[in-house]
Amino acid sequence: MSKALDGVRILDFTHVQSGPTCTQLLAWFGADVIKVERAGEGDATRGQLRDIPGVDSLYFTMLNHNKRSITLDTKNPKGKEVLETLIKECDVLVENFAPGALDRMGFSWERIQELNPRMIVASVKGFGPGKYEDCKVYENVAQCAGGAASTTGFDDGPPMVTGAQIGDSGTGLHLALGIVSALYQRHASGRGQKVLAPMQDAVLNLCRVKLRDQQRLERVGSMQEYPQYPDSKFGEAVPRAGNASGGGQPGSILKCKGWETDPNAYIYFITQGAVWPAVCKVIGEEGWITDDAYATPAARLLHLKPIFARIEQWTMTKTKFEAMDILNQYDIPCGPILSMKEIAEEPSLRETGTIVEVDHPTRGKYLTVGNPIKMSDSPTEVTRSPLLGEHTEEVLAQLGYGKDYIALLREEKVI
């Protein structure tokens, strides 16, 4: 079966976590992606946090996947006359270099445009146009520009960072859409084009509630939602909120059986309006249902904490996924809390592709998350990362070079 970038060929400049999230979406629908690489080394993550001696580590493997790797030396006459060679036939060049770094290399938007009109140039930056926008920008540094870690905690804590990678996979996520735009774009207009996706915008898409909180907050001074209200009073930013849910419908994390010695023995209980009753059924407060102290979803806000602390004396005679196969009889919303050995061991996210098995020439096998996204007639077969320049020489002769001018180039240290 066709995948839906078939003929799509991805000129990959990519490195660490955020560029190669991007990449690595666009080659499991099928584009061919190269990643350049400097020789002797590649990307900094082969690496990093190894757990093998002398292997590919996990960071680089789980990053690269369904891609073919070449290296080159840019900075020789011959490496820079391949890259130019590379640009003509590609159709996509993705870069998350520090700013300005391809110019220095000799590849402006300009020089890019006369090499192939119809090239599109895609980057990953820290910050877009402004004062940060020469900042070199890690996860972290986006999580907290971006407005995720000034809302992300409990209110008497500090600021904290989330463990979901939204500065760098987020980022990589937004620019891959950015990409196919533009190839669906390219094929009305004709012409190549430029897209930037900042990790502090990207962050901020995903915070988007928090600046609707914001405008709400400088208009009403206070928010009923918050574990804040009805005790406590709001500054002028908005406060960060623990558990509570971010859309309207009171939500925390409660204990379940095991908590003691089980530090993910929680579940996420939601109290929405339309289950009100068959949750006061399901914990034996059927008189709440009737009380005007509780009955209508705007009364209960006053009592959110004395609510959840008797749900919670109720969870905790249950295991979480105990607690999951009754609330899900009533629908009431919840959700346990999975640790990621829970995760890896799950056999349904194995039979969707979430979690994948691969088996690797020096790792061997290791476990990798698969495609998120499902699609009918694209289906994703994810295959190994590629060896440090295991594909120099396929993709130098698909370029048109010799055996004896490729001989050449590898005598010279070019690749």
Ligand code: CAO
The other form holds:
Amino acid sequence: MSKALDGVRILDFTHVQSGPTCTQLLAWFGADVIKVERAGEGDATRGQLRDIPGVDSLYFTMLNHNKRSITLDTKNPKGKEVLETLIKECDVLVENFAPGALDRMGFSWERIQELNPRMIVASVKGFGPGKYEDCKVYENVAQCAGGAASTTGFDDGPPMVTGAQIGDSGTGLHLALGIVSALYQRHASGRGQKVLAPMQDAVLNLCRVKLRDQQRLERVGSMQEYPQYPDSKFGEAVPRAGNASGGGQPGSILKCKGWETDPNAYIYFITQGAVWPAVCKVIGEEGWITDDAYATPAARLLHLKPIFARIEQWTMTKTKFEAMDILNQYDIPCGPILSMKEIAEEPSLRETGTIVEVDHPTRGKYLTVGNPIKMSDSPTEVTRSPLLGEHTEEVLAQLGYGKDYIALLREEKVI
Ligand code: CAO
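For comparison with the form predicted alone, would you give the structure of this protein in the form predicted in complex with the named molecule?
First the chain shown before, then all remaining chains and molecules of the complex.
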């Protein structure tokens, strides 16, 4: 079956997480992704957080499926010449080097345009133009600079980063959308263009609701769905909201049976207005259906803490899965707090290909997250990540280099 991005060739100059997430998605949609790695070393993540000595780490393998790997010293004149050929032959160059690294290598936007005016040059950087544009950035720096950390955690605790890699993988997703849009525009314009996804901007985009709340706070002085309301004071900036829902329907994480020993025996419970009578019936507080202090969403905002404390008395009598089954009978929105162990074993995620088992020649079988985006005409088959330089000769031959020259490049450690 054909794939959405069949025929698109990506020169993948990415490393660590943000860039590789992007090019992995493009590979899953059918693009031929040629990962160019430093001769002898490769992507630093191959050797980071290793669980098996001498074997590509899960960090690397889980971010580089369905790609081909070539090694190339792009600072060597012969290596630069090979890179020029690749630029001429590919549609998109994706990179997430430190600011200025591509220019220092001799491949400015102008030079790339000279070589291939149709080339799309897509970059992840920590910051966009401005006073921080030259800074190197990793995940948590982006979470802090993009507004996520100041708005995550509890009011009486420090700023908190989240386990979801919104700085790296979140930016990679944004960049992928920019690339496919630029490919689409190229059909009409015939030209490539620069695509930039700064990590700070991508995190802020995902924190959009908190900038909404900043403006509400400035206008109104408080926000009734926040746990600070009505007892504590609000300051000048959006406070950390603990586990309160970010939307118009109050929600909280509540203990379930077994919470004393299981750190994940919790459920997220949303007291959606439409199902309030059902909530009252389930927890045995039918009087709250008509009691003026509880009957309307506005009245309930004054008592959210005692309301959730009462609901928790009920959830603590059930496991998170029992509570989920009962609450779903009444259409009450809720969700169990699933551990990574439970997710890894979840049959429905296996069936949809979101959790996939992959075989690797040196590591053996491992679990990975497959393509979370499902397309009816472009199915994804997850194949293993390449070994370092596994496709160097294959790709160079495709580019027209003969066996003797490839041997010379190897001898001179260009590849
Ligand atoms: N051949 C020869 N040299 C190569 C090469 C190759 N195939 N591939 C890379 N290099 C060189 C680069 O040209 C650069 O050289 P200069 O410093 O002389 O310009 C050098 O390798 C190091 O590249 P780097 O600065 O990008 O790598 P780093 O480990 O020092 O920094 C990171 C890593 C992530 C902090 C930085 O790349 C960065 O800020 N990237 C943008 C933001 C980003 O994507 N961050 C997310 C990373 S995931 O958490």
